[in-house]
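We begin with a single chain expressed as structure tokens, specifically the form predicted alone.
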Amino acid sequence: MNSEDLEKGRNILFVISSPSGGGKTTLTRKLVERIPWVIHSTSYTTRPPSEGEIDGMDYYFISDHQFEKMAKAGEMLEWAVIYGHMYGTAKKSIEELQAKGYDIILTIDTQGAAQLRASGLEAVFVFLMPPSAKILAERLHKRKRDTEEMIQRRLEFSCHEYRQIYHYDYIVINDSFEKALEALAAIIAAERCKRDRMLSLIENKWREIIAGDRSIHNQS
């Protein structure tokens, strides 16, 4: 089994959700830098870009009309309205990344994650939690992006999001950036080593043994 076999071709979809301020964006960026065969899928949104955000990198920023047209045409894998703006993942984006052999990370809210589960799409669901509501509030204030009213809305909505954790496969507490990063990397490694995912590789490399061919044992 060579390094290319180990690095590509699994097409695992990892779905990461967290409340606003939970740290999923920063952690995901570092994760894809660290693991070259994992890539982040860029979502679409109708909200205006925040300071420093780049179209096509942070999000694809499109109009309400464009988004609604894509949704009605069935081009969205999942989508949701969050704080008055639409967010979604295009099916084409995921298909193109899978065709290239990458494992894919989606950072989406719990509404979008619920849609993916209901669709029966195979994915690994990870919920990223701040260590406490107090620390989450501190992080939201520290980033200085929102009004006080919006911060309170985000904190109230986080209560609903927390109740969804029972639907996720893994929970990572982001009390330390490095520890959370290590935990996410460990989840990816563990999922890639699961039996059913490894068998397709092993069967091709060890077909003679699996088939019970003893002749290879007699080779000098």
Second form
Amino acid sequence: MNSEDLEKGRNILFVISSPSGGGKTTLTRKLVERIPWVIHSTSYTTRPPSEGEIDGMDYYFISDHQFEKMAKAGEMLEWAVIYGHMYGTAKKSIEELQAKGYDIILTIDTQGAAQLRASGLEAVFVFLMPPSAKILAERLHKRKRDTEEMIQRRLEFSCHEYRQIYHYDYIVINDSFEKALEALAAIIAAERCKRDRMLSLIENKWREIIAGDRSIHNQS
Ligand code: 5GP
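Here we have the form predicted alone; I need the corresponding form predicted together with guanosine-5'-monophosphate (5GP).
Next comes the full complex, and the chain you just saw is listed first.
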């Protein structure tokens, strides 16, 4: 078994939610760069692209009609209406990435996460918390992406999102980028080392050990 075999093939779904401005997009980008065999699933949305966003990378930008068609056909693993636009994860995207052996990060809102939990799908749920409501407001103003009205809507909605933290497996406070990155990387590493996931990966070697086959000590 080479080291690549030990990195891939667990097919863990990591669901990261946070209020807008919570930092999940930038942190996820870094995690994907840093950890082999972890990838971000690109969502579908009906919202128009913001400046600099690339279709197929940041989102698949599609029309209301296309989205409704996909949702109606049962092609979405989860979806939600957020600030008047539809956002969703396609089943096909997840299946394709899992078939390649990736662990997958979904950065989705609390409504989508609740749907996944209710469906009984096995996933690791992480809530990324801004250090304070004041700092979240500052971050939303600083990124200069939204109108003042939109920022106020996002802040209002964040109060509803905080109430969902009780349903998450992990809570990470994003007071410093580096610390939050380390915490998320540690969660991923720990989840990858869970006994059942390891056993299914090393099953063959494990059997040889149980059988007392001493020749394993001569293998590289
Ligand atoms: P934004 O428009 O700022 O990119 O995203 C708005 C919200 O939609 C964020 O909370 C983001 O996590 C969420 N979101 C992005 N993709 C999905 C998705 O596929 N499903 C759900 N439920 N939420 C999503």
